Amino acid sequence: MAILTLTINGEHVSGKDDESLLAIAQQHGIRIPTLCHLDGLSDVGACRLCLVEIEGSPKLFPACTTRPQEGMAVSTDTERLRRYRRIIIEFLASEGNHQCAVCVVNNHCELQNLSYETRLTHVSVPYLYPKKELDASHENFIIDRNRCILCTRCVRVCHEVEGAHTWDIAGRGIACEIISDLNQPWGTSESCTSCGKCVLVCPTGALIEKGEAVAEMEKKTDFLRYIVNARRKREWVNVDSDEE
């Protein structure tokens, strides 16, 4: 592991060579919008909202999966990037059936917040109106695939933190969707532990708790950082059993 020096938006910063550009920016108080990223989970670069410009290259790079290099010059907030991010939010809005006024996470939705941030007032591309199923077979939770943006946070938290791997992705292109086990009703899943972690990390109203009213449910993800840090520090390990 080496310490590198680079510039982000003209500001000299330092970071480790095994960290992402997103992590380094966050450490220095530089905000980069994201949807699929969540501290404590692996990064997959799915949403592309964290795209940044790197001097000397015409390409855009996802900050969550790009490693720094010595002397690298990074820009995170240019007119080009703002335009791309607005287009991404616009595509996400057109690909699903997002009815904010009747959603239980209205005013608590990350996609909605980014729509405000990018000043998205209308969608200029045709809506696809996909016919996605709502699965309410689980005793406590509901998955509404109409509001899913395929960030895969639920897949990763179930696999990496809970260890159940109930969720996965099936299909290709616009037909992609989140499924439980081998595409069976969530309520019949034998792998699901009903922990609710997937519901809490979902950035939209795709995964919700039963009984929540419109604009009533607020997702909280702080638990994830607590769990991951505790595991890394082995705070939950029985010392006596280790010694044996």
Contents of the next structure:
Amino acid sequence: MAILTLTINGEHVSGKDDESLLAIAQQHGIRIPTLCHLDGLSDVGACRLCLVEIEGSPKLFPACTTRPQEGMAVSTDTERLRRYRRIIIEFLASEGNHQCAVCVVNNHCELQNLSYETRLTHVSVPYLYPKKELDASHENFIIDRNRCILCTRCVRVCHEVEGAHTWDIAGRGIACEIISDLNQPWGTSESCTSCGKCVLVCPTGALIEKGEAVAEMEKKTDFLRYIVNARRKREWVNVDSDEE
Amino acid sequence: MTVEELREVAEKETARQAEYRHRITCCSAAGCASCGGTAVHDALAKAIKARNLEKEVELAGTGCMGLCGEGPLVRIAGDGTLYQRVDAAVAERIIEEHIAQGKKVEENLVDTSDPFFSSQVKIVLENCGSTDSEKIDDYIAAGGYEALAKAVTEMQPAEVVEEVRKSGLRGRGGAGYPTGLKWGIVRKAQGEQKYVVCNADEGDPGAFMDRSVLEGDPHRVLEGMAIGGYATGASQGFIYVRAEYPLAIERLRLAIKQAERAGLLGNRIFDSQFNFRIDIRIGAGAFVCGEETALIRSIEGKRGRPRPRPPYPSEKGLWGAPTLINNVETFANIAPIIRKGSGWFAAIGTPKSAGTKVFALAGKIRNTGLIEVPMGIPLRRIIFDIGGGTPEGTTFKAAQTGGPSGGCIPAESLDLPVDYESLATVGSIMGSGGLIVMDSTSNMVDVAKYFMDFCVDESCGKCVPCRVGTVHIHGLLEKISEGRGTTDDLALLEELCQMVKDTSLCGLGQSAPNPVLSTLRFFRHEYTELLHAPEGYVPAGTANEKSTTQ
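Next up, the form predicted together with the partner chain. The previous block was the form predicted on its own.
Now the complete complex, all chains and molecules, led by this one.
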């Protein structure tokens, strides 16, 4: 492991060579919008919100999966990036059926917050109004696919942290959907442990607890950090880790 | 098998073939098979048997002979006569008149002095049309597995890599990454287990180069992979081939079995320490699995979705091991390079793009089929000399290379040399070799819409720009082509295309807008002619010009 120095938005920063640009930026208080990224889960680079510019390359790089290099000059907040981030939020808004006013996570929704942050005033592409299904067969939880943005946090937390792998993706392209088991109703799932981690990590109102009314539900993702840290430090079980 | 035994097989097979007075080759690749080629083969066999000519005439089912639009094709090897549009009756006449009486069947003759044949240079397709696709001995007699023998018994792995590097061969899958460099990276990468993967997930609409090579000359690909394995230190190879190519899969299976039986694959190849096995993995119909990281995940048995690079597969590929991934045509070039030397190969083509390229000619062109040309050949020669130009009464408008990831080349650029760099200057790419010709009857907005429809269908859905952006781009194209689009829609179309290109995760998404951007660049008027301006509508910023012109 080596410590590298680089610049982010002209500011000199330092970071380890096995950390992501996103982690280094966060350590230095530099905000990069993210959606599919969540501390404690593997990174997939799918939402493209954390794209940054690196001097000397015409390409854009996802901060969550890009490693630093000595002397790298990173820009996280250029006019082009701001424009692209807004279009991504527009795409997500047009792709589902998002009705904030009647949503359980209204005012506590990451998609909603990002639309404020990217100053989204209107959606310039037509709404697609997909016909999506809601599954309320589970005893405690509901999945409303109308509000799903396919960040796959639920898929990853279920596989990587809970170890159940109840969730996965079916279909491809615009027809992609999150499914439980082999596309069986969630309530009949044999792999689901009803731990509720997926509900807590979901950035929108797609995965919610039963019994919550409009704007009542707040998602807390802190628990993930405790679990992952505890595992790394071997506080209760030994999970393949080299560190003491 | 030892090198001596290999030579023995070659000599025996050559002697066996020399015993026949005539050798008739009949195309048995999918193109001709789809228009009655199998029946022609049977009719020829029956006619030979009926005249008791079995000891004098040998009949072989071979790979693609190129002129696919005029199939089924039959060739008389001795004098090189080529017959087109052969059916059972013509097959009977070929045996009766040509073979028995020495009189050619004039009605079905193909003029082999035509530029279609004389302008081509065949390396990858050298055996297609001459050797029997299902007989390993025939391949060995044509010099097959000599390169593997030479590499394993006479060369060090590093020398093989160096030879490939010096040849100037670049990846034929489309991007054109120098093959020798890639081999060198895999060779140097740390890892007990390494893999060689052959990407045969050819999916561009109108492209059938890899299929033709696999069907016509499967051993050439196996040999190239085995040399790759020796050079990089891998002991296991996988061919990832799409399920839509059943004949190619069947021939590959047979070829692998034959090579294993002959000891050319397996343990202690040519009595050396080198072991190499090849297995087939069959795709499930997703275009995105042609993208290397998605392909790797698919072989691993996971959902075929790309992941961000780096790390590149050369360092972390299949099951995290260093993996060499090359396209079918790239591997097909390896054996001749080792056999004849890098200098010979580098002398063909241009300094930066060495060798030849196989193209599948399709669309509005007279000679539809499979061709192999030296790199740097002007596009005009491909389309007018080899392709015979556009059909009667129409004029050439554009050629599309690179399929849904490529762009179109307009008539003004007909003298452009076909190599990696030149194609990039006009916003297109070499691609894997699909070449679709469009004439004056083609509508470029429809062309762009067609390719975007393909991308909507084939997007894996992982990243937002490709999953949602392609749908909106397609919607805008539909709106414009139906005459409902406005100048604002056109501006939005351009913005979204640029955005999807810049922000998508993998090559599929990044290149999906290319057909639109390229048609907009060269045929913008076809878009603007379709725009619908509401009554009294004046586009922003053009108020003054408009009022003075109207």
